[in-house]
Each structure stands twice: as C-alpha cells, then as structure tokens.
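The chain below stands alone, shown as structure tokens; this is the form predicted on its own.
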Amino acid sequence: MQRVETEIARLIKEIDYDEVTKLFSSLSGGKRLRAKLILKIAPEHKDAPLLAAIVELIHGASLLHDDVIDDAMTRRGVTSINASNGSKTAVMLGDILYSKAFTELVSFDKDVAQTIAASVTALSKGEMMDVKMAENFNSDESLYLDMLYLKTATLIEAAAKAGALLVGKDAEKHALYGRNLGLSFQIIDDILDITATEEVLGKPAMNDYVEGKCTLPYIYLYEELNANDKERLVSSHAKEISKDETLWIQEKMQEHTTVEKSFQLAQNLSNEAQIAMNGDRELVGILETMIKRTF
C-alpha cells in the first residue's frame, strides 16, 4: 500500500496548489479497501499502483461531495471539509480530484479506463437516487438495492474488474465479487447503523433513519407489520424519534427477525463472490473480514 500512498502523493503534488495539498492532507485514508483489491488482484502489474490511486482519488471526490450533500459534520473520526471549510470548497475540491483522476486515466487501456469512467457515471447517478428516495418511506427491496449497487458497489465492482483487466483474468468474475464485495459491506453498514451502540459508531443509533434512509431491516419490517404498526414506521421517517419510538422499533425488527435476514442476505451475497473466486485466499479473506463486522 506504500506505493499507492506514495501515488497518491504525487498526483496531489502535481496539482500545484498548496490549497488543495493542505486540505487533503485533512482527510482521512480510510481503509483502501478498492486499493487493496487491485494491488492483491494484480499484485506485479507496474501500472497497478496508480491505477489504485486513481480509483481512491474518484472515492475521496464522492465522498467529498456526500458530505455536502448530507451535511455532515464529520467523516471517518475527523471534521469534514465542508465543516471546516464549507461546502463551496468541498465541492471544489471534489472536482479538482476527479479531474486529476481522469486527467490519469486516460493513460490506461481503454477497457480499463472504460470500466472506471462508467462506474463513476453510476455513483453519481446512486447518489442522485438516493436523495431522491429518502423524500418519502421506500418499500421497495429491489429499488433500494438497484441504488445501492449504483451508490456504494459500483466502483468496488470497477476497481476489482479493471485489476483483473490489468493482468488478464477473468474481468467477469472479478466483477460479480467486487459487486457482491459492495453490497454485502453496505448491507452490515446498515445492520450495525441500528445494532451498535453510539460510542462505536461515532453516530446515534438508527441515524440512517432519521436521515430519511430505509435501508433492508426497515424494508422487511413493512412487509410484515399490520396495517396500523404500518402506518406507525411510516410516520417516524426522517425524523427525529423519541426513544420509545426508537425501542418499539427495535422490538418488531427482533420480533419478525429482520436483522437477521438482511444479515442472510448478506452472507449468500458473500458466498457467491467466494465461489466466483474459487478458493483465493485473500479476497476470500477480504470478503470474511468484512461479514464479521456484524451483530
């Protein structure tokens, strides 16, 4: 990962503004988690390490610009740039880096820089749905996961396909484990959004909802509420909620188990990305890591 960072370093460098060198500096790394899988995907390609850089700059620009959109006050433990700066500049410097990643890009093969550029037309369009779909309660399993894949799996699914595309591999197979990969992580994100307590998240409990998001557990738990409890759920979307509305909540997902069956979700989305691999042991172990993060 060294090299990466080291990448990372220089195309912030060749930007030449001590501006946006000072501000991404301010930001947190993250786990690297579409880095990783290109660097352990094609672990000797010369071109790999920049090609993971490329794909961390386009995930810190959108990240950058959810921020905006979601007015928060901090990510990943730090102030967030439109906290500190304010939105204007956060958008700023969300452009300067997908240009910059771009302007890289373009160097690749066309099949590569193909399958990159596409997914980023595909995240921008998941975050579009996204605020779209929290203006009212959503219902729908398959609407919520067509937005997820497009919001928060696309670009792990680009990041792993383009790796394969490097050296050869399967580019197909790859692709079906980093969309999986992508899907299942964000499905425990939405599990542990209800199931841990606020000291580890950084966030009240069931945020998620109270920003307006109806994420799988919620979902399943329309389908098998009355008509009245219905009505109930529906009424403390994206809103604050009284810690009784909170528990009650809480008490019918443990009732008809509908943790437990996103959870499950989850894992077949998991084991068929393990199957797609046929026994690799470190995207196997990537995929283990990452289902463990659960209740």
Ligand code: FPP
The other form holds:
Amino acid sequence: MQRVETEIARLIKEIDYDEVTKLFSSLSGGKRLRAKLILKIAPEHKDAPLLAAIVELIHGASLLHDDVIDDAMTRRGVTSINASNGSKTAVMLGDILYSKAFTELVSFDKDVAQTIAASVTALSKGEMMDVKMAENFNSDESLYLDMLYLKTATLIEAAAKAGALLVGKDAEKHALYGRNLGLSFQIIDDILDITATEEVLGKPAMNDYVEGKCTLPYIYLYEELNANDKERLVSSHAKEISKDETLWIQEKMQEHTTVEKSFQLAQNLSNEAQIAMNGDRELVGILETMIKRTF
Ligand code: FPP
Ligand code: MG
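What would you give as the form predicted together with this ligand, now that the form predicted on its own is on the page?
Next comes the full complex, this chain leading.
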C-alpha cells in the first residue's frame, strides 16, 4: 500500500498549489478499500498503484462533496473540511482532486478508463437519489437497493473490474465480487446505525432515520406492521424523536427480526461474492472482515 500513498503524494504535488497540499494533508486517508482491491487483483501490473491512487482521489472528492451535501461535521474521525474551512473550500478541493484523477485516468486503456468514468456518473446519480428519497418515507426495497448500488457499490465494483481488466482476469466475476462487497458493506453500515452504541459510532445511534434514511431494517419493519403501527412508524420519519418512540421502533424490530433479515441479505450477497472468487484467500478475507465488523 506504500506504493499507493507514494502515488497519491506525487499527484498532489503535481497540482502545484501549497493550499491544496496543506488541505489534503489534513484529510484522513480512511481504509483505502478500493485501492487494496486493485493491488490485490493486479499486484504485478506496473500501473496498478497509479490506478489505485486515481480511484482513492475520486472517492476522496466524492466524500468532500457528500459532507457539504450532508452538513457533516466530521469525516473519518477528524473535522470535515466544510466544518473547518467552509463549504466553498470543500467543493473546490473536491473539484481539484476529481479533475486531477481524470487527467491521469485518460492515459489508461479505454476499457479501464471507461469502467471508472462510468461509475462516477452512477455514483453521482446515487447521491442525488439518496437525497431525494430521504424527503419521504420509502418502503420500496428494490428502489433502496438500486440507490445503494449506485451510491456505494459502483466505485468498488469498478475498482475490482478495472483491476481485473489490467491483468486480463475475469472482469465480470470481479465486478460481481466488488458489487456484492459494496452492497453488503453498506447494509452492515445501516445495521450498525441501529445496533451499535453512540461511543462506537461517533454519532447518535438510529441517526439514519432521523436524517430521513429508510434503511433495510425499517423497510422490512414497515412490511410487517399493521396499519396503525405503519402510520406510527411513518410519523417518526425524518425528525428528532422521543426516547420512548426510539424504544418502540427497536422493540418492534426485535419482534419482527428485521435486523437479522437485513444481515441475512448481506450474508447472501457476501456468499455469492465468495463463490465468484473461487477460494481466492485474500479477497474472501476482505469479505469476511467486512461482514464481521462491529464499527
Ligand atoms: C457517502 O454516503 C457518499 C458517497 C459514497 C458518494 C457521494 C457522491 C457524490 C457526492 C457525487 C460527487 C462525486 C464526485 C467524484 C465529485 P453517506 O452520506 O451515506 O455516508 P457517510 O456516512 O460516509 O457520509
Ligand atoms: Mg454523508
């Protein structure tokens, strides 16, 4: 992974603006999941670290913009750029990272470049769907999964597929692996918002619903409730709710095992991805760590 960090540092230096170097150094790098996938799938390819750096810059740019859209105060455990330097700076830094990434991407073969580029259109569409869908209670599971796929899974899918294209491995199987990894990652995230404590999350538990996000455990709960209870659930959507109301939702979720049902879907997606990778120990290991995580 050091090779990816070296490439990222080189690309930032090439932008040749101290302000950008300074702001970029204040960001936390995160898990670098997308970069890890590219290096694991195409370890022997000389341009794999550059492609991995490009994808991480795109991901970083999308998070800078997302934090402006979400009014987020923190990102990856540190103060977000919009909170420390204002939204204008966050948008401009995102623009610079994103366009530098694309400047480098055009030197790759067309299939690789197109795979990554198309995923960024999908990602942006997914973000808009996410914001739009939070305006009203959504009980449509397939619409929710479509949005998750676009917002979170497409760039992971594209990273895995592009890595495979670089070295002539099976692109479709790797795309399926990345897609399912991304989807199950996000489903686990949604579950942790309900089951983890505030200390672990670094934000209040059950915050997704307050923000209007009807994640899978809420969608499955809605399906199970009677008409009166459906109305009660919907009336709590997208607002700060009392402790009693939060407890009621949690009890109903337990009664109808909606967290378990959501986990089962994440597990099924992960199993399908494992089969596609046919025993590749490292790629299967990433899936297992992700499914078992508690934060
Ligand atoms: C995080 O979602 C957001 C994303 C993964 C994608 C955001 C995409 C854009 C803003 C499109 C713009 C793209 C570019 C390249 C400039 P979240 O808010 O559910 O998760 P969080 O808790 O990590 O914020
Ligand atoms: Mg966000």
